[in-house]
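Starting off, we have a lone chain in the form predicted alone, written out as structure tokens.
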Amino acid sequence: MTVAELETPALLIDLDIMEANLARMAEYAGAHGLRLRPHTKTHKIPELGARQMALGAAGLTVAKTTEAEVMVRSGTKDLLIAYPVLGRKKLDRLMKVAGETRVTVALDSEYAARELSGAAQKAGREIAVLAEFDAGLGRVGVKPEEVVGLARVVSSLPSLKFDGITFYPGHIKQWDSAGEVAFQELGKLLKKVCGESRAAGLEPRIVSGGSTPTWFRSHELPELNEIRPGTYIFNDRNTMKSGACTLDQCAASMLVTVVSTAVEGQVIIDGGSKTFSSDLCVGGGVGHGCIPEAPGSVFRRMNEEHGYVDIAGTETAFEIGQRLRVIPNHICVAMNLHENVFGIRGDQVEKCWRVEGRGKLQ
């Protein structure tokens, strides 16, 4: 089958650009000594998940557990779930998961903690906890000076064990000046909590962390030895935007057909809220995607099926029928909202991937 024989809209992986992204990481990783367990919330496939095991990585991260119970499918020896986990069903199945692999779990509570315990000794089954501390995001994470304690915590309780503290530097999302300073201050913030959990006699053998728009800086807080980024198999106008990638490094694209010129200085495509993310452009920038064969038109905004594309500031032209790409600015929702997407090189499609990992919310 060809691209030309898809009908739109349609979700593309350049297949050439995601081997491409996957080896730069894997590579990156294997120089500087770090454990590599990508965060399958951006690809949702078990098959894309084996691939980055084959090039070496140590393990998976997943946020629920639906979605380990789907991750453990692609064969990995080592599935985290960077998320508390809450509830007798939840905990329940994911004890089943561990039966199947080594599974770690990040948590920021005694409550969690214990839930966990509970369900693990039941279970008869071992889990590892990496303690997460806030880094600066305002999310999830205890302060900082509360790691030590809720290390302890882990350690008291049965069928648990303490394997190390995480973090997520998600307030870091561009290399401005504010940017850089975040990231110095990060690496004195994870110096000082590794320095007080070794001090308590509490050895964080994994120190993991890490995202997308900063992996390639990873290797300069000494304290980290894993790193988790997701978007980087695909990449995104997001990541363009942090300076974490280059336009050419964007394996994803939404194929997508104009459908209307009737209003003048506007085209219409044929996909909206159904096909792209909602996410706005980071650094305050405008739009809903970038068409790179346009440039200087602006998706300004979606409705279900429509999508509005202002031309006014571009020279291209364009007709009823014509087929565009367009890089949204974050794909790992995008992905989310389509059963399929599809493996192409150049103008052939490979491969037609079901996105297993869809929708699982629990």
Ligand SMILES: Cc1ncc(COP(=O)(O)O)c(C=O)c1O
The other form holds:
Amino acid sequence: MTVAELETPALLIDLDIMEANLARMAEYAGAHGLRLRPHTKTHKIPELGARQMALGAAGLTVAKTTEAEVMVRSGTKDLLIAYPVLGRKKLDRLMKVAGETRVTVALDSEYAARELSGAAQKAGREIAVLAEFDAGLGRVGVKPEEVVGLARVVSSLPSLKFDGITFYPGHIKQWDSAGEVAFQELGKLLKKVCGESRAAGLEPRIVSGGSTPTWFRSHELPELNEIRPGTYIFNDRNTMKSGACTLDQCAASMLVTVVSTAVEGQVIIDGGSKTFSSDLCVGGGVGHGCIPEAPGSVFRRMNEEHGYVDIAGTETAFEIGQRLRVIPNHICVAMNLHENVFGIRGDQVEKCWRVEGRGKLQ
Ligand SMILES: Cc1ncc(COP(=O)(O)O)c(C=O)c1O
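Now that the form predicted alone has been shown, please provide the structure of the form predicted together with the ligand.
Up next: the whole complex, starting with the chain shown before.
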């Protein structure tokens, strides 16, 4: 099948670019002695998880228990649930996953640790735990000075193994001066947290962090020994804005059709918020994606099934029925909206993947 034969809107993955992205990260991690445990919330496809493992990843990461149930099909020997798992049903399901692969859980409370310990004991399993601290995002994670206390609790609980420390540097989205300062602060914080943990006799075997915007600077953090980038496999407009990739490293694009030119200075495409997600552009950038073939156009607004593209500033001519490719702002959320995505090479459709982890939110 050719790309021209696909119905729109369709999420396309340029396989040459994706393969280069995967290889680049694997090489970087290998060259700097970093474990790579990619976050699979971006692609949600076990076959792609298997590819990451084949390229030397030490394991894979998911956010939710139901995602873990899907991603275990990749054959990974190691799965990190980078999210506190609460509630008996979820924990019992997770223990089943732990029967198939080694499971590690990131958590930030005694409550979550005790629940996990209870479920692990009941299931007769040992679960590895990473104590999460807040490195500046203000989302989850104990205060840096509370890491030792949390690690002690984890170490004292039956069926849990304290395996190290984790954080997510999601507050560093761009390499402007604020991003640079935050990165330097992160380095100091990591040194302090790891030092205190060691001094307390709690050796963090794993120090896990890393994101796509920060991936190429991970080796500047000496304490870090594991990175978990997710978006890098495809990249998106926000990754471009962060400075962590270029346009020709963006593997994912939305193939859309111009369905109306009725309003002057504007075209309507057949994808809106149900196709792209409503995620905004980092750093206050305008629009919901970019259209490289129409420089100066602005994907200004969306309804559920309509995308409003302002064409006043572009020289490109548009007509009804014309097809365009749009690089979305945030590919991870867009993937979650699509039942199938298409792997292409040139104008050939080589793969149709079911997004097996889409909608797996529990
Ligand atoms: C805990 C955690 N680790 C890793 C990642 C991957 O980061 P990125 O999307 O920048 O690749 C995320 C992304 O949301 C995350 O929440």
